[in-house]
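Just the one chain here, the form predicted on its own, laid out as structure tokens.
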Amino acid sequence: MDLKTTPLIDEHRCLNAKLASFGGWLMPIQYEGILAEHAHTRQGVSVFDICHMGEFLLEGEAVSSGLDRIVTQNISSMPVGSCRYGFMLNEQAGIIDDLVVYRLKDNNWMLVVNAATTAADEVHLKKHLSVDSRFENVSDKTAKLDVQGPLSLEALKDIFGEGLSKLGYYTFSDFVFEKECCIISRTGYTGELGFEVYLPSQLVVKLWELLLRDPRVKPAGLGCRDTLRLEMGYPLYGQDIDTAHTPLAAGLERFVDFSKDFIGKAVLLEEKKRGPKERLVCFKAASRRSPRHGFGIYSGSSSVGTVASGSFSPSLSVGIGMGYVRTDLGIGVELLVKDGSTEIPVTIVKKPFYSKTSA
């Protein structure tokens, strides 16, 4: 299969992608090329097929349904029409998944979860939700396209109207496409102005084709999605965060509300008291050489950590990455990323790596 020329979506792939195992076909790595797609997203507008993500609908009051205890963010205080990023933790405070919760109505919610964890997330939710709550996995019925970049609002307004201009960051509203209701949120994982469109699966091809008739819009694949999120220091589940790490170790405490109860809270409070054993840091190379997942991180001859994510940064023209290291290593510390004969000098830096965005 030529990933540079194969159409991103056909009549069946959107649903097939949802059924693919992790590591199977989800979306093409690239079309025009990762560097070109990355630049176009930063400067114009790109559309990503993210149909493989999981979507759950839940009906029930925030606390009595058990949902508020399952997630780390405070969903009780969310206004209708807003969404929040947070985590589901296990009893040891390890991250089962990161997710976004949408408040559709007072007692109606949509949860958007990662593709690889959808099945396990469903089991976890059903285990902890109250018997009087109503849960539905609508992943196979729901398609998702991410429209990202400085020109994303203008491109989508031509299809959905001026109402999109009213959306604030991490808010959403209902819109109509082909006489069917869809949800559009002002969210995304690129750092740019962007929107995520949820619509019935049978309509996704029509919307995809309509978007690509706009000369401003180009398709983008999984490759540049990864470089875009990494430049922002956004974590990727399965690499930067997982059940072996807590939100505190990952530096994501701001997405945990300690004023309420949640699964794993006691362990997390104890870790907060004593401090995590390691922490996720961002580091930048002095060259174009790219750190990779699993490479070792060294201070002199001593091993101090492991690379979680790494890539060449198209915006900065250097190698960048994130990794877990000893907590005594701070901003400005120089380290060495190694794998076999490969050695890449790096320096710990603040995130994001890239800040000249349109968001």
The other form holds:
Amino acid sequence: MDLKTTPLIDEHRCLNAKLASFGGWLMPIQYEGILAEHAHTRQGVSVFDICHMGEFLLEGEAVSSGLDRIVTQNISSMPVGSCRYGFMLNEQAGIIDDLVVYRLKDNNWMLVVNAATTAADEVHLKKHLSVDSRFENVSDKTAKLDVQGPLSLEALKDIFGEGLSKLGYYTFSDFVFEKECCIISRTGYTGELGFEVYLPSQLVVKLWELLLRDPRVKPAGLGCRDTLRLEMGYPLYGQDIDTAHTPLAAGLERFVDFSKDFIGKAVLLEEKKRGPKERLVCFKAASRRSPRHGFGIYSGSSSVGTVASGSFSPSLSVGIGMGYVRTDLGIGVELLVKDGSTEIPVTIVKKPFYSKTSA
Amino acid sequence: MNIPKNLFYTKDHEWARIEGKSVYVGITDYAQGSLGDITFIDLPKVKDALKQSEYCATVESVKAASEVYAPFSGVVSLVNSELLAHPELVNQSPYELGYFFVMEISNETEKTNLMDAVAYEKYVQGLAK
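Having seen the form predicted on its own, the form predicted in complex with the partner chain:
Next comes the full complex, and the chain you just saw is listed first.
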């Protein structure tokens, strides 16, 4: 299969990025190195090419359009200018995707979805949206840059102006770049102060170059995006959450509003009553050895689960991971992650793995 | 890419430096570059008897784990324990400070199974295509 490329592919090649396939796209995994890019995002400011993610525009009243029933977040209660994280579930309450809904106007919405699931999400949405709602997949004409790190506000203010400092967490506003309208939200996937910039595709090279002209800003790839998000305990769709798991099992119930109707609610309520059979937990190795996706998780000699995400934690200098295990295994329980002759003792810990005071 | 002339190389990107009966073993500049930041190394133990091409060590980067194979048959006489706390030495100095271990070999003719620098360079260029 031919891999898709973002408008920034030539910039990545010029920067000697290591490129690899991700969700059907040829994406930069690293430039200088994952550890250096990770540290720079925690201490300075990095720019990530996230053009592969999908964006949908929707026009219609929250409930009558059908959108409110498709997602788990309560979109009716969202103020215009705010965004909210949640899920699209199937009837069995399995997670079709995790997504952020932006309320652009009273009856106008932007949905930001994962790259690998964009096509399937579009089918699901069109199936459940009412006929009088207007849906448009704007992924191809919309570029997305994530600017993340403690200096992100300073770097972006130089381009977009002081108005940016007024943005609260999970709010957004319109800004002008090269006479075109773009959306900037104070959101991210790193645990740092950060912003996500949505702009017309044809302008993204210009913004990328402008950002990298700032000596504080460095490019960062999907490699450190993964280690940054894992240190925060944020789930990655396709690895930590998928149609085989529910938001309850994933420990993400706070992004589900049970006061309204949504697809999958009946099954989820039943699961809530009985309690989930397994739960996504975070675990930390005592050594630098990393648990990896697919490794087995054992309590003594009995198998209790599989590693969903695992990596070396650059901030903590030990292996960390997440995986679904029996619900009786709680914080502090010692387990063994195994693959062939490799055995990694781990302890279940609270998320996040990393906070400003833990490094 | 750095490929020193005086070393022997395997297809799995290990290098071997022969010093009398002793052989220093590590992974090549190409290997460390492909792996990216190295975060963990599992070394063999002193006195381990290894056969040529036998699994002998694991090297982990942020993204993946890879196996390392013995370039010669022999007995491990010294391991570079500095790498346990500082695996980044393999990235910074793959042929010097980042060596993995030293082995005492009994059969130097096994080097006919290895590549010299010229052959290895050609081999790596072939992989890039």
